[in-house]
Each structure stands twice: as C-alpha cells, then as structure tokens.
Amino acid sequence: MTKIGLLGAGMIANIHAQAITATGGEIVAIFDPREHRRDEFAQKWNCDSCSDLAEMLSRSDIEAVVVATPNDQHAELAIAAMRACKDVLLEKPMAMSLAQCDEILHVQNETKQLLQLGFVCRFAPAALKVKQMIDEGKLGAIRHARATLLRQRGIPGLGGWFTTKEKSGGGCLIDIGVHLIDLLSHLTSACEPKRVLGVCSQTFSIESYEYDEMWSTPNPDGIFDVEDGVIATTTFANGITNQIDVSWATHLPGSYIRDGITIEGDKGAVWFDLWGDSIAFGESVDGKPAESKVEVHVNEAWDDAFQCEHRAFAMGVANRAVSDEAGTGEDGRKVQTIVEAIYDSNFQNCEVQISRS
C-alpha cells in the first residue's frame, strides 16, 4: 500500500484521491495554502490537514506525493519533495519551462527519487489497446498521428489562473494539448522532435464568452490573456509527423467536428475516440481494403485511466523505476519543447526548427 500526500485540494486532487482509494493506496495528509479546501478535503478523504509544506514533507509515514497544483507550483513543489526523499507523480505540464525542466531533472538524477508525470490519457483504455495494436505490428511503419479536441464551451474557470499566463503558461495548448503532443509521441514511438509549425487563436473574450461548463463562471474583473485555440504539426528526426488541433471553445457544436485520434502506418490505420470503448481499423487484404471494429473493455474510461496510472505509480515506488506505460521526466520536457516551439512557430508566423539540447 502506497501512503501518499496530496499537494494542492482542487478538482484535480479529488480525482486523484478517489483513484488512489479505488487503487489501494492510502491518503495519509493534505496541503494547501487554502485552510477551507484543505479542511474539505481532510474531512472528505479521511486524512489529515496540513498547514505547513515544510512540516507534510518531513513526515515519515508519507513515502510518495502527487503534485495537483497551478501550472507555476509544479517544479518548486516537485523539487521540494524530491529533496525530501519522497518520490513524485507531477501533474501536467511538467512546468511552466524548459529552463525548469531541466531543473526537475536535475534534482531528480541528484536525489534518485521516482519522477512520474501526470500524462493519464497514456492509460485511456482505447489508447492502451491500440498501443498494444502497434507493437504487434499490425499497423506497421507508422507514418503520422492527428488528434482533435474542440470544446464547444470549455474554458476552465475564465478569468481565473487558467486563462492567466503568468500562472498558467499558456491556455489551451499547455491545459489539454500536452495530453495529446505526449500520447501521439508515445503511441507512435516518435523520437526527437525537428520541426514545428504553429498557430494559435484567441476566439473568445471574457465580454463574448457565455459559461456553460468547465468549473466556474466567468470573472468578469479577471485576466484573459492566452489562447483558446491551437493547430500545430511537429515533424519528428524519425519522419513521423504528428498533429494537433485543439480549442477549449468554438462556435460549431460538438457534432460538426468529431473528436478522436487517427493513426496511419504502412500497413494499417486506426481511429478512435479516446474515451471510447471501439477503435475503427483499417488496413489492406489482398490489395482490397479492409475495415474492421476492435471492442475494448471499459468500465468508465475517464476512472479506468486515473486507476490504471495510479497502479503504475505504486509499482514504479515499489520496483524504483517508472513503469513503461507512464510518462518520464524527459517525456515531460519534450513535451515542453514542442510546446515552446509551437508558441514561438506563432510568434514568428513560420515553421521553426527544435536544435538539439
């Protein structure tokens, strides 16, 4: 049984609690810098509050903490607890740069702690099983991956620190894009990344965005100063190229543009909704093509993804190592490097070249 801290007591935090429970694992306390939340949480989970960062870092009887705060916490809370012997799963983004990145590594090769990031669409179970798909080889050589996320009213708290960059980094490409730059690198075991092309939108603003979901209604006194929309192409030294199109808003309703994934390799392709329980295949026989539907087994996907990366997190505690399934700290820098890249691609209005570092 894993014995776990939780850093930060927002949305987030409650979905990791619940799938540490479901998981085995014990909740032994909480911080946050805010006494309600904390004390809600305590109380919700059976667990004890904490005050003091320091003083939850120094406990003996937590041996592992997930880092569920704002985008611009997550390396000094991952450093904070890697110094202190404790290993941890980082939410996305992995940090607000590379410059901090580096720093995460750095601290993660001095001190030897477990490094898990936060990336849980890895654990989707129609991502697991076209992942299993690839490396039987019936897809084969895989040339490109496209993603689509469009939400027709989705941004998360407007006005808040998800739309701030300076708390956040970035809107809709670091809250929801990393999750899909990281699973189309990992599906397609695209290697380094060479080249991007980006560009980035703000469609909406806090005066023309009517609340609909996602977590709170606008502030309207807030700060609004990211994009609500992203289209990039990364081309890997492999020759793989993968695609994102992404946006936490649109006009369009939900059915005009289907999200899901599409893979297409020499021999095969697929497409599939990530939270699905289907995966559509393609492929040649005989020269004549070919389609078939590959059943998955879900329980309730969004569930099945925490659980199944929180089983990995207690083995890689246990075994010392990060299972092969989990997103690795270089995994979250890469990440960030596409990411950086696709901000400067949009800055410069052209396709920017990644050196390697």
Ligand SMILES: NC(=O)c1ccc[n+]([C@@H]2O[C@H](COP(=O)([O-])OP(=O)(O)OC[C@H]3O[C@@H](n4cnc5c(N)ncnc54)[C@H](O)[C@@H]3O)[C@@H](O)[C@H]2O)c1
Given for the second form:
Amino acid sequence: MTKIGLLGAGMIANIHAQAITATGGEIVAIFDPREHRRDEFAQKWNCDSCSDLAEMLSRSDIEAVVVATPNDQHAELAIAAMRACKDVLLEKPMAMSLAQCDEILHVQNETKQLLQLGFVCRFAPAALKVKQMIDEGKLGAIRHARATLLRQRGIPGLGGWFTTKEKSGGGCLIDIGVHLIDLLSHLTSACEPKRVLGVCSQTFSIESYEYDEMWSTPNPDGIFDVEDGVIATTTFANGITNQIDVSWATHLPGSYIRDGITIEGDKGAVWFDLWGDSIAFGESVDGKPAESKVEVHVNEAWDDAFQCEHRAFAMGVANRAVSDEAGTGEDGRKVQTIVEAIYDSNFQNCEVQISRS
Ligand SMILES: NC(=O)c1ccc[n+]([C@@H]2O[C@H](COP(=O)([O-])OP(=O)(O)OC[C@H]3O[C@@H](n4cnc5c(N)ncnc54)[C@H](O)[C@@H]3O)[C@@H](O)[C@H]2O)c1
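Show the same protein again, this time as the form predicted in complex with the ligand rather than the form predicted on its own.
The next block holds the full complex; its first chain is the one shown before.
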C-alpha cells in the first residue's frame, strides 16, 4: 500500500484521492496554503491537514506525493519533494518552461526518486486498447496521427490562475493540449520532434464569454491573457506527423463538435473517442476498404483512467522504475519542447526547427 501525501487540495486532488482510495493506496496528509481547502479535504478523505510544507515532507510515514497545484508551483514542489526523498506523481504540464523541466530532471537524476508525469489520457481504456493494437502490428508502420478536442464552453476558472499566463504558462495548449501531444507521441512512438508549425488564437474575452460550469470560481475582474484555441503540427525525426486541434471554447454548435483521435498506419487506421467504449478500425481486405468495431471494456472511463494511473504509480514506487505505460520526466520534457516550439511558431508566424539539446 503506497502511503501518499497530496500537495494542493483543489479539483484534481479530489479525483486523485478517489483513485488512490479505490486502488488500495493510503492518503496520509494534505498540504495546501488555503486552510479551509486543506481542512475540508482532510475531513473528506480522513487524512491529516498540514499547514507546513517542510514538516509534511519530512514525515517518514509518507512515501510519495502527488503535486496537484497551479502550474507555477510544479517545479518548486516536485524538487522539494524529491529532495525530501519522496517519489512524485507530478500533474501535467511538467512545468512552466523547458528550463524548469531540466531543473526537475537534474534533481530526479541526483536523488533517484521516482518521477511519474500525470499524463492520465494514456490510461483511458480506449487509448490502452489502441496501444495494444498498434503493438500487435494491426496498423503497420504509423504515418500520421491527429487529435481534436473542442470544448464549447470550457475555459477553466475564467479570470483565475488557469487564464493568467504568469501562473499557468499558457492557455488551452498547456492545459489540455499537452495531454494530446503526449498521447499522440506515446501511441505513435514518435520520439524526437524536429519541426513544429503552430497557430494560437484568443477568440473569447472575459466580457464576451458566458461562464458555464467549469471548475474553479470565475473572476470577472481577473486576467485572461492566454490562448483559447490552438492548431499545431509536429513532424518527428522518424517522419511521423502529429496534429492537434484544441480549444477551450468555440462558437461551433455542440452537435457539430466531433472530438476524436485518428491514427493512420500503412496497414490500418483507427478513429476513437478517448473516453468512449469502442474503436473504429479500417483496413484493406483484398484491396477493398473494410471496417470493423473493436469493443473496449469501460466502467467509467475518466475514473478508470485515474485508477489505472495510480496502479501504475504504486507499481513504479514498488519497482523503483516508472511503469512502461506511464509518462516519465523525459516525456514531460518532450511535451514541453513541443509546447514551446508551438508558441514560438505562433510568435514568428512560420514553422520552427527544433534543435537537439
Ligand atoms: N490530469 C488532468 O486531467 C488534470 C485535470 C485538471 C487539472 N490538472 C492539473 O492539476 C493541477 C491543479 O489543477 P486544479 O484544477 O486542481 O486546480 P485548483 O485551482 O482547483 O486547485 C489547486 C490547489 O492548489 C493549491 N495551491 C496553490 N499553491 C500551492 C502550493 N504551493 N502548495 C500546495 N497547494 C497549493 C490551491 O490553493 C488550490 O487549492 C494543474 O497543474 C492542472 O494543470 C490535471
């Protein structure tokens, strides 16, 4: 049983707590600078409420921590935890910049603590099934992958930290785009990004957007200085291209939003809804197009994925190595490399080359 402390008592910490409990882990303590948040969390999940980070990290009854705070805290907290000999499950994005990713990796290398990234989409039941199909060779050599994720009204905490660049590092790209960048490169085994073309947009404003049930309280006097839409294509050294089309908000009628992931190989191709329970598979039979539906076992896909992520983390902690299917610090750094290149491409208004570092 992994004994876990949580840093940050917000929305996603509660999802982690649910998954930890469901997979036999133990929630030992919570730290959050906001007293009412940590106390409420401690009461709900029956754990200690800590008001002092250093004190919490020095506890010998905590083996590992989950970092579930605003993005600007990720690097500092992950580093403090590893220096205190705790293994870390670090929420996405890994950090605010490539430089911070490198600092985290440096400390991870020095301390040899386990560092798993919170790329939970890898554990969506449909994504696990597609990975299996690819590993079995059903798609052949992968050529291209694309992912579309368009929320109609889904700007998280409008005016709060998510939409304030100084605290988040960016908008929908660094928030939800990172999941898709990681997932596509994980599924297609696309390792080394070489060229990136990206365009970011901000269609909505605090005044023009009616807030609709996204988490965190909207703040009409807050800041919204990040993109709410991004389209980007990354070309990897092995020739594979990955494309994302992501938005936090769109004027598109809901019934015309077709979110999904396509992976195309030289033998077959799939389309799937990340949180769905089936995969559309196409191939050629005797030269003619043939299609079939692959069923996926799903209870509640989002919960299943978080539970699977925590099973992998517990296994990683026990085996002293990040589980095969989970995201590593290097994966987090690769995603950040692509994110920075997309922002750069948008700024320069052209495709940018990524030099090896
Ligand atoms: N994996 C996913 O699908 C997913 C989904 C949502 C959010 N996230 C990520 O999880 C993180 C948290 O998001 P959220 O939606 O829970 O945000 P949130 O605003 O609901 O909660 C963040 C909490 O962190 C606390 N906090 C701030 N500074 C802290 C510090 N130094 N130490 C400890 N706690 C601190 C805040 O008081 C707040 O309670 C973000 O990095 C976000 O990108 C991941």
